[in-house]
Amino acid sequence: MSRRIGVFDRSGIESLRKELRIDPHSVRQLRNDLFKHFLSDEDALSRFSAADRVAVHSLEMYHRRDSMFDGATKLLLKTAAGMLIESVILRVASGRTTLCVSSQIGCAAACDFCATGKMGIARNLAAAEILDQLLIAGQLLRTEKRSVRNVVFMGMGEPFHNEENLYQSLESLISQDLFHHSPTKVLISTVGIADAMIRCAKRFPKVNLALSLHSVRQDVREQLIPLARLYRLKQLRETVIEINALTGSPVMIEYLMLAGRNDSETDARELIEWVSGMSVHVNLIPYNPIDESPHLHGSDRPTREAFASRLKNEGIKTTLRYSLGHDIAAACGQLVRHENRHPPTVIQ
């Protein structure tokens, strides 16, 4: 039996088309059905003459958990080798839907506040595995008459530790022939791999970048993010300014609010000074506790609101975020394979 070719393998699909003399329109129709309209596998393949030679997915659904309190859904997906990754669908009250995708199995960044970082790194995800998260989520959302508006690389892994597969994914994501997703609706979050951030800005200037900052005190940042020893605050500040010049767009500054660590008036003042002269949008994020870091505690709401007001009063664009998916371990920093400890029933 001939090897089945993955739908994301452009050269492989083209070779198959030539081998079987398939009408190019038939290939375009298959791609439109899957990547733009998110039809079911069965419906999309029913109109393709070589359906038995094509593999639609590189991942399979293993388990789904829906929040009882908000619009979050965690998808636990299994690779061909049996390893588990997570994607999260966030349905916000405005009606917009965001998909948080993973770029690695585990993460080597080992941030103190992140459950995924406590896993260590298993391996990088292939571009097809990254893209299949969007396809699976899109097919699921189609049954709800919804679609993915924003794609954020904020799931498992440091995206710039899987740089080439990340870029292949971005190319397919924004390609008119494939997903044709607007690059301005894509966000890549990084702990601050400075040189990769600049490479990305040059290659994909319309894709948004987010810097996981969390403190502008070098010693505090190193305690929270071990990689801060390699990419220091001075270099990151220069990097943000260069990205502003390259793209003409603001960089998102992610700031996790931690009680007694980075939430004082002095911290606010130092953050204001650090972002001076930059084009940024500060996201103040509530901390979601993890068992592995009992010494960390989130700032209370009045403290978060006072911190946000201080930044806004200085003219800094600031958003005070509220967490989704907390009850299903799908919120920021909670993406970890809890199900490996207590496996759920597999979805057939």
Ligand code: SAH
Contents of the next structure:
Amino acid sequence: MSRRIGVFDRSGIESLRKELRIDPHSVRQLRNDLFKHFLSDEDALSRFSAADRVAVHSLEMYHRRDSMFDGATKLLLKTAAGMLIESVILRVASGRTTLCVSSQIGCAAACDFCATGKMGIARNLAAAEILDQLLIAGQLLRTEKRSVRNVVFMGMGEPFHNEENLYQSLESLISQDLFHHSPTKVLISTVGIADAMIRCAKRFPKVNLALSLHSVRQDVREQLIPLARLYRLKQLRETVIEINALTGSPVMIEYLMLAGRNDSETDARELIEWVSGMSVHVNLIPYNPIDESPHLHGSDRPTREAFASRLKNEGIKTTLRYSLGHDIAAACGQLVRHENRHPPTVIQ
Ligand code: SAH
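Would you generate the structure of this protein in the form predicted together with the ligand, following the form predicted on its own above?
Below is the entire complex, every chain and molecule, led by the chain shown above.
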């Protein structure tokens, strides 16, 4: 039997089309059905003459967990080799839906606060595996009459450690004949790989970038993020300013609030100083505790609120985030680690 061609494999699909003399319109229809309308596999393939030669998914739904409190759903997806990754659907009451995707299995960055970082790195995800997360979530959401509005690369992995596949997935995401997703509704979050951030801003100036800053003190940042030794705060400052000039858009600054580490009045003052002259939007994130780092604690709510007020009083755009999906192990990578240890008996 001939091998199935992945639905994201442009040249493979084109060869198949020629071999079987399929009408180009039929290929277009299949792509529209799947990537724009998110029809089920059965419905989309029923209209395609070479359905038995096409593989729609490179990932398989392994387990789904819905939050009992808010609109978060965690999807555990299995690769062909049986490894698990996570995608998270965040439904906001207003109807807007965000999908958080993974770019790697595990992560080499080894940040102290991050469950994925504690796994180490297994491998990069292929572009098709990144895109399949959107397809699977889109098909699921269609049954709820919802669609993915924002795609954020905030799942497992460091996107800029998988730069080529990341860019390939971005091309397909925004390509008119595939997902045709607006680049302004895509966000890449990074630990701060400065040179890659600039390459990305040049190639995809409309895609948003987020820098996981977490501290503006070099020593504190190094304790939390080992890679901070390589990409120092001074270089990151210059990088953000250059990206502002390249894209004309603000850079998102992510700041995890950790008690006694980065949440004092002095920390707020130094952060205000650090972002001066930049166009940024600061997101203050509550810490989701992880078992592997019992020495880290999230800042309490009054401290987070006071920190946010200090920034706002200086005219810095600041959002105080509340965590969604606490009960479904919201810190990325937590659920994968848990499921690997205790696989569910019922696969949904
Ligand atoms: N490697 C990329 C993207 C994945 S992490 C990055 O570092 O940005 C996505 C975001 O989740 C980052 O801002 C990261 O700092 C944050 N994060 C990681 N572990 C967390 C935890 N336990 N609680 C809250 N946020 C966490």
